[in-house]
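Single chain ahead, by itself, as structure tokens, in the form predicted on its own.
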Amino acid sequence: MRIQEPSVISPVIIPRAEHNISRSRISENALKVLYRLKTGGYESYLVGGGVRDLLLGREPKDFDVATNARPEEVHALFRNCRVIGRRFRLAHVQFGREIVEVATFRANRPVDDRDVHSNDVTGRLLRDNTYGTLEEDAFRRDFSVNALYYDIRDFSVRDYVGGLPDLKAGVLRLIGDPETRYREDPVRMLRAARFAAKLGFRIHPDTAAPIARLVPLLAGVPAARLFEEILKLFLYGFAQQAYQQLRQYGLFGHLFPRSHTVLNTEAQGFPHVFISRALANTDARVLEDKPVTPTFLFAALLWEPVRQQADTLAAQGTPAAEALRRAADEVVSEQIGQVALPRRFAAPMVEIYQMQARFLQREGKRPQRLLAHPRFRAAYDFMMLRAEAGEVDPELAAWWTRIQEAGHVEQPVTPMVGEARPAGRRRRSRRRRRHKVSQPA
């Protein structure tokens, strides 16, 4: 279904009695922003993912507000506000740790010389500070289910683009021509995969059709922005589904080219399962409200190419620890060129990789030194995932589990008199100290 232009279609207005959004489920600070804008004589609407999630009966992560007030006018109403962005100017109203994002209605047209709307040669949107009406703002948004507006004046929901029927049908659909919208902002392809995974929706065929062909446009997206999008895809409890979406639409290969190449081949006749198990573990930790880190995530996503390269080096005679170090440096350096991975995450990743070889060393004091390493727990968890995937001997994994639970390496018990002393230990000889006895004069 092709969405009509705003001049043709009238909004569907759902009164309060016919939807399930209650102010008791909206952030108190978001309500403050909505009411103060209303009192100041401006239009104010809750919009985007917050409205979508409330209608689905979910708890929103954050709340965004749309208004006809310009960013500087929002700033004048709130002392706790700062205006950010150049390509897309926004007002952030901060209440302690919570930020309510306030965006002025946008339009896909230039209004006057002061408002700039510019695209590059590929169609990517460079600047988007052309202000417009509520209706124009609805058609400028990305997906229909994200273009629903909750009106604080009468508590109704406004739908200009068929978002409610799509929400009920579980369909993710771009507003407007899909290829044009992807060219404006190629990250929308990643957002399509993310929302489909998060909501359990299917991507509309028209929305899905151009993705595989337009994936190369992601090369024009700043590497730092791709890093942030990867965190949104994998660290919020739906990593397994996001991974499947990325693989299905050919997006994973652009984000992780070395991993993609390895995953397209089987390991000794068996499919690679480590990433799937690692992502399942990540989702479980999020569900249990345990911490998850980009370090462990990227270590898991890049492990297959690191392991393969390390095996190649080891077959050429390189010691196991050195092979892992060299393989890790090579793969991580290439990945940073694709997606900006901050050093504070990249350096611990390499340590986790290098420590995998040290788990094979159980003699002498080496296990105790490994236990004392600040990255031991992360490296141990990584090794246990490898064991689940069939890469590590179960007996070795069980031994280290006993050791790490005890917190130390058990030492042999000192033998009783007449009992054989454990092999491999030499008794330290003590030299008896002789005391010189003075002779009488």
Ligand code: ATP
Contents of the next structure:
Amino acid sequence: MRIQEPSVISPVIIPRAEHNISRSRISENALKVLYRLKTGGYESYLVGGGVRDLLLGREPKDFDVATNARPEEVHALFRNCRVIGRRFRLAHVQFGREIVEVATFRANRPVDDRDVHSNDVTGRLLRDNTYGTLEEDAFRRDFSVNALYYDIRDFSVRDYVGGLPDLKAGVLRLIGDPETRYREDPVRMLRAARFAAKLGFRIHPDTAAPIARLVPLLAGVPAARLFEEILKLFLYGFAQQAYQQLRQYGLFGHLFPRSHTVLNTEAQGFPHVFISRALANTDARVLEDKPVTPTFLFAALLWEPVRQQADTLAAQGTPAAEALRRAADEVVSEQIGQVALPRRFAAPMVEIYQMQARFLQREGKRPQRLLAHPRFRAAYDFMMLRAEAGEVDPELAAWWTRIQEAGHVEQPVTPMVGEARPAGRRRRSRRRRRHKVSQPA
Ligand code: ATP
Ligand code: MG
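I have the form predicted on its own already, so could you send the form predicted together with ligand ATP?
Below: every chain and molecule of the assembly, starting with the one above.
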């Protein structure tokens, strides 16, 4: 595939005075790497999300560097450097918790014209470790806004692919022929949804058009890579938008097939409310710098299929708790196969599900035991979301909130021997109770 011969392309160069990237906004470590490469006699540029986000006035997640130095040469310049990757080798320069990724310019072309094995039958790129020039490096990147280079020599920005006008217009556009680029790497479809969600950008119609048709290509992507992408989609503060994008482009169904099927049979209603509450909750936690876990996220996204399957089993006569356990095992195992959800996240998910049945049991010592469970807090938060979505009796939710806050069960809920439950208490209007408990929220 050729978009245009890279050798004939001259970049648009935006001098320092005409853009807003200030060195004070680039991490000191990234600057160190850029300068040391430069002093070592190499070209070095900041590239990718770092440049894009700085131009947008956002704080970059991390800083990527592109250079004409080979990974071994980068390694020779930095003591704190590891060369990683088999398919394409990269240098990671480590500064405490920060890693600056240094990639040698690469080209999106076969080693030579006889190299017919670099793409598989679907067009997927199997080998892309051919080193190239800066121009070639720009053209092998995914979206035009991700292919802008900040030059440490004169602090200018170089644009080979029309990334700046796209950035100004808020448009995500794949470089080159979209279908070819998706075939080379189907994960680019998920990346389109992710950047659209994160940046609030519009996917250009030509870039969007082939997605629905090419979704099945995701089947050829290693499940572990899908898992990584799911985390990037849902755990960085824009989960609600990411979910909308994934649903809109038909990508959600590949990542969460069971959820997709059951959610499609219900146009609205509490499963939808539940998921949007769960994602809003995740986003709010990220915003407040609170920890978020794949366990809770996956538990929320898979709850509806688990709940429905448990109902089916219960209708066939399986006791409720057992039905929930079996449904959870079944749905979670399937999901593990689909996107390589690691067991350390899957096992606590099943616990969260099972504990949902235990919230109904308020007799005797059971609540106290549940309260002492190491997973209580997560299961409680999960139950509260179900209550918000209208799936759990608000009175039950309020009761658990009280004992959760007190840290112990204040009073037995079962009547003492000889003591009658206050007449009519259970029959009090549901509407009134609901009204009451919604006050503290
Ligand atoms: P962020 O780090 O904010 O999630 P990013 O754009 O930096 O976004 P990374 O995954 O860190 O994304 O990748 C860095 C850069 O590498 C991208 O901006 C893009 O230029 C290039 N890149 C990453 N993945 C691909 C891909 N699958 N195909 C082509 N280019 C890619
Ligand atoms: Mg990045």
